[in-house]
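Take a look at this single chain, the form predicted alone, given in structure tokens.
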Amino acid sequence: MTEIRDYVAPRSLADALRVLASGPATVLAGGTDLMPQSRAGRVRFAPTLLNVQGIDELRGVARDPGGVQIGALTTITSLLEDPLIRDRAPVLRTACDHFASSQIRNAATLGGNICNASPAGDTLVPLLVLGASVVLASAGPEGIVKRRLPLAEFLVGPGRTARRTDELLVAVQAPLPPAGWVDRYLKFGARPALDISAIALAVGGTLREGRLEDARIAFGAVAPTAIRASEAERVLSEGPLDRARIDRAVEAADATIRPISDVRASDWYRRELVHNLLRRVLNDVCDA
């Protein structure tokens, strides 16, 4: 472990963003994969901690123009209690209620689980499929510069992200589904919250007249990202959603998976896993 010479805990994003742009630091918000990591050897801490935890302006959920606005700050079980994503992004929420126990919700930030970038980790696949975008922020010679990122652009491989050393991860935007809106999420592992998934999907669209439009699914843990499986939300915005779409939609989806065997499931058993649930949660939007 590196040895940590400075400890900052700054109250102002513009404080915070000043730290980060005078050279390297391990930034610290709840903690929950941070500290279990570096004990273990797989995180090296900068010269330099800064502990975000006191900027509230980085905490909540509100609406925007373009839908809704979560801060990096903003805990678990803030979000599986805020109403708006109750009513609006009942995607989030289901996975929120499956993520880990009541204490680590109660300390994990949503920023967090976004910047630990596990290919399991359990927001980044309803958030993908609400087509979720980060607001990442830097210190500018006229003030905060912020730039915006597509989720699935900003995830770049197990661990790592397009985050510059400069940058802070201070805020996620999703538009906020239309009426007529359906979604699943599933997690499968060997407990139901306090587990790491084998493997996690999400499906989402908007239900029409026996059609699934504008149709998603994501995966996780079963490549080096969660991703969307854009052939497989093809074949099920060509047509009514019936039991022969589904098949073909189950099978592009196999051919765009790349699972890996670990501790959790081998590559065939995560396969497996996808087409019957998969399957499942469409026939089960099939029949709504």
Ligand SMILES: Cc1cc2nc3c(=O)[nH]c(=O)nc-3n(C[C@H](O)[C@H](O)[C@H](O)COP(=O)(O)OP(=O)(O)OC[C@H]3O[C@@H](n4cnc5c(N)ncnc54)[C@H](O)[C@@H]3O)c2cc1C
Given for the second form:
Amino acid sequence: MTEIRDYVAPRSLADALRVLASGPATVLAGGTDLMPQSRAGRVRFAPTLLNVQGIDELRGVARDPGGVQIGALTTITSLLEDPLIRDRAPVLRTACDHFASSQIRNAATLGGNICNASPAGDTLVPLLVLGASVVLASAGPEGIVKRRLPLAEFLVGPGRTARRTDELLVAVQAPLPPAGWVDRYLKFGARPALDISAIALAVGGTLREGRLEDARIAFGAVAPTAIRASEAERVLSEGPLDRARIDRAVEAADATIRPISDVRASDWYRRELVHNLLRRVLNDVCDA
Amino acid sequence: MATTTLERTNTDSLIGRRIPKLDAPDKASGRTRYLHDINIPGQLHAKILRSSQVHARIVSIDVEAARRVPGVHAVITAADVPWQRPIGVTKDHLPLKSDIVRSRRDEIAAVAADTVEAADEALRLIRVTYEPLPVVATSAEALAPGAPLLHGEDLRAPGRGGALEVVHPASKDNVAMVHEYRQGDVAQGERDSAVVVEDVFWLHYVTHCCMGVSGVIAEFDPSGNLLLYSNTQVPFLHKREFAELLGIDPGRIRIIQPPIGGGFGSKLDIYPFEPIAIFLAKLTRRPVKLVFSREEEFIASPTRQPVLLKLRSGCDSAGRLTFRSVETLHDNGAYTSWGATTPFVMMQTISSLYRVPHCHYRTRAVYTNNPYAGSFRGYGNLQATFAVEAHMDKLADALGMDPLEFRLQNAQDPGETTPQGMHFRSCGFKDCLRTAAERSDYRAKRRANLAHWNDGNPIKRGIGIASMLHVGGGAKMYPSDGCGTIIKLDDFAKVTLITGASEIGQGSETVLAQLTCEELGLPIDAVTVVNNDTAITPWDVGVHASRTTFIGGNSAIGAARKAKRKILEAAAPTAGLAADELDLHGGSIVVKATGERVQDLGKFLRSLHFAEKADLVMTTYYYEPPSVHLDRQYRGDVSAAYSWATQVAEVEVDTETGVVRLLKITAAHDVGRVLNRLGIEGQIEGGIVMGQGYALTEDLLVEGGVIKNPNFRDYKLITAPEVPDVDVSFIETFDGEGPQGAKGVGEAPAICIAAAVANAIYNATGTRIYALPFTPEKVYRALRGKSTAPTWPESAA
Ligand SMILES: Cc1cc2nc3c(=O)[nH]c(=O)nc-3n(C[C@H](O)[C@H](O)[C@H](O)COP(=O)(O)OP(=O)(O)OC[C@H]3O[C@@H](n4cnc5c(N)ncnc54)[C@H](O)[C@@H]3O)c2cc1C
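Can you return the structure of this protein in the form predicted in complex with this ligand rather than the form predicted alone?
What follows is the entire complex, opening with the chain shown before.
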């Protein structure tokens, strides 16, 4: 038994935003987080259930002047099959490939993964490495108002974001990486499919004359949100990528993360995994 | 070489063929109607309120608000059923608890309502106040001096006459059950030993995870006869037990088994939800349906028996085993179910898998506030084999002997009778060992892997071997280990096979049909199997102990042979031949010597039926295996046949993460004879994956009596990409008593995987891990010397 009083399924963004402006509503996209969480008693529904699945304008991957724009309702399966993502942002594709199972990927949306703001959310880590921003929309006096926020600022804590209750996440925007870009994504769980990450990490940068320029490192499941490891990134960007620098980057990353112990892993083990797997991934980039 | 095949004169014999399971099309297309799909007009839905405390005294239960919920027909607590009687293997367990709750699964109240929602709403409104009691979280704590006694008071319940009687006497020390077995003189064995090893092993909690969750529908007719739709694996035993529970004549109980969505041993006992549904049906005079949620299934269905096991083993300098000494603590949980009796199987492996002159085995099953353990495919054998096979490797290592050679030297041979009284009339153990080792290239790979221990590569390869012995011809634990069959042939030579043997997905229906058709010379589609209604089918002890193909098969063959004899004797005069000069083949009566067709079988049956002395072909047969009960010293030939297997595991260990990947299993199974090749391959592959889950991923986390991961997100079953390559060889030893020479294999394939994987991890890394499962963090800690091996508690000294 729930407290839902109204169920609305608008066809346009403007209608949806009006609903959000008029009072507390729970947004329903693929429902793959919402339904299990509500059944487990971890989320309470607001009086209005707002199903956004009918808003087709929120679906799809497109080039835009800043790089690529991905609609919030794009499913993980569509991302996995998208040629632009495959060719230009493979790190995101790899993450989608390790995401849940086919059935869940068909239902799960990118917007849902981001708004759910799990520290272990699988798309967050590659999106941080790509330098993505989120686009939030709300109803204003003169029509739809949009604002852009870097993803790192949008993620506030476990399950918490900077979204106002009258806002809908409408898209993710990311610059497309330049030529010479290399990236890696690694998800670590107890089994290869249908698992929540014990840790996840992604690395990206432009490989030029033995240096990883504009290096980016992001981690999942080792802090209250998915995070960038800026200190480790700085260490990498300072000089040639060699074993000694990699060791220093690993040390810097260790100082950034704040892992916890839960049923999936202890904090000690998460740290060990970060050390060993970041080193492994960077060595792999170095040898490439 | 690996697979022997019998020369067949009869080329269209059904034996050894790949026959799809008869129930497969329905299951694959979603047409099968499980218990969950059955709805009886007028039925109510029941839900159970379970304890929120691990151990507490119930101070009060307030059900008033719950009773007022619209649509609610009954809310019951122990006070409403003062006549309830205890369930369980030692009758230490009342379905509804009145004074004390001893685990988080404990049933306090139950609701029957028009809808599931109304029942849920009523549950939410029941107020229970508790007075917490100290929690006993481990068997070591339970044995410590001054530990709270979990069953320290007499349990009383009304007897037949209605007066209260003691049904379970107070226990003085939290020990629920003791099993002790001796052969020879262990002290002598120690003196004869050149090498002795001793270790403590921890075998963890796992649970069955049947895709079909537990459930039951109970309905009384106006005369007070009880009809149960039940997933039980032992309908005839339960008929009796329910009758005792209700104080009615067993003849008034009928059990119908809809297709069962997985058993694996979990449905061998009566659990509180079943009597509770019956109580509600009785009080409301309505059919009552009770189905678990998945979380409830994790919390309130039984677990595999967790075991702390201390093993001491020795051998002489020539590599002959000298003795084995075992002590175990079985964490019994709050109540006693079949888990406490797993020593019956464990001691067989300890005493008889290999030849050991001197043995001592002792188990104490100890009450704690944990979930309670039931029976689970393998029945203690996974636990015992894990320890025994670790020591086979350790002893061989200590002697510098090849582990395969060491095993071959101590392995049983056909004809042997062990000191425990098991007589191995057929035994392909050595063939299993040699076949699995050769097909996996065990010797060479083992040596090659050792050379990589210190090569700097973080990814290591390992190979490990382990074997198992298990009953393969039933197990005489009850007064009878038999099975009855009724066969009838209609006017068109179609057969109805009515068997006591239950189908729980293992494929028994198909194999019994096959054995019957083989006798009657009919195609497999000529048969309909009826196996799900105690009012129709003859008695069977139940589906357990890998017994159904063997016992149910012999029973079906017996009935089919009687039918055949009747047909041939009736046909002989017209054919002008003696009955034994005739045969049944291809749907006809034929001349045995030439195969020449005498008459179409259907036509003949009609002529028999519509003759002046009209008759039908209907036969019955009851098969009782030639096995014996164990005596007081646990000695006796309890099974009519024994099955053997060797499995070789190949793993890859990532020493920087602790991930163990199972790459390949090479298995050789002495199955007596392959009956349905497709069925037996499925059974073995499924068992291997179940063993893999036990070894690597499945872990029911029980902390302070609370299950931390009652869901499929955090309780990790094996998924498709993890399934290893599997190479199975069948060793056909043609058991003299087995149906067409076959032996039981239901449990066998799950038994030695974990043991083989442990040996493989050692071969890869030089690290031996004594506690299951081998999850990445556990392995990583062990590799870094950051884990503590299990120890034997002082309180159990
Ligand atoms: C079996 C299973 C396996 C899973 N495996 C993984 C995995 O491997 N990796 C992983 O990262 N996740 C996994 N998940 C979690 C889940 O599938 C993902 O987080 C998914 O992306 C959520 O998307 P959704 O569309 O289903 O979101 P929903 O459940 O519909 O919504 C999630 C949350 O976001 C809010 N929301 C959704 N869309 C918007 C929007 N446009 N604007 C504002 N708020 C919005 C909702 O209100 C809700 O709070 C798994 C889930 C299940 C059930």
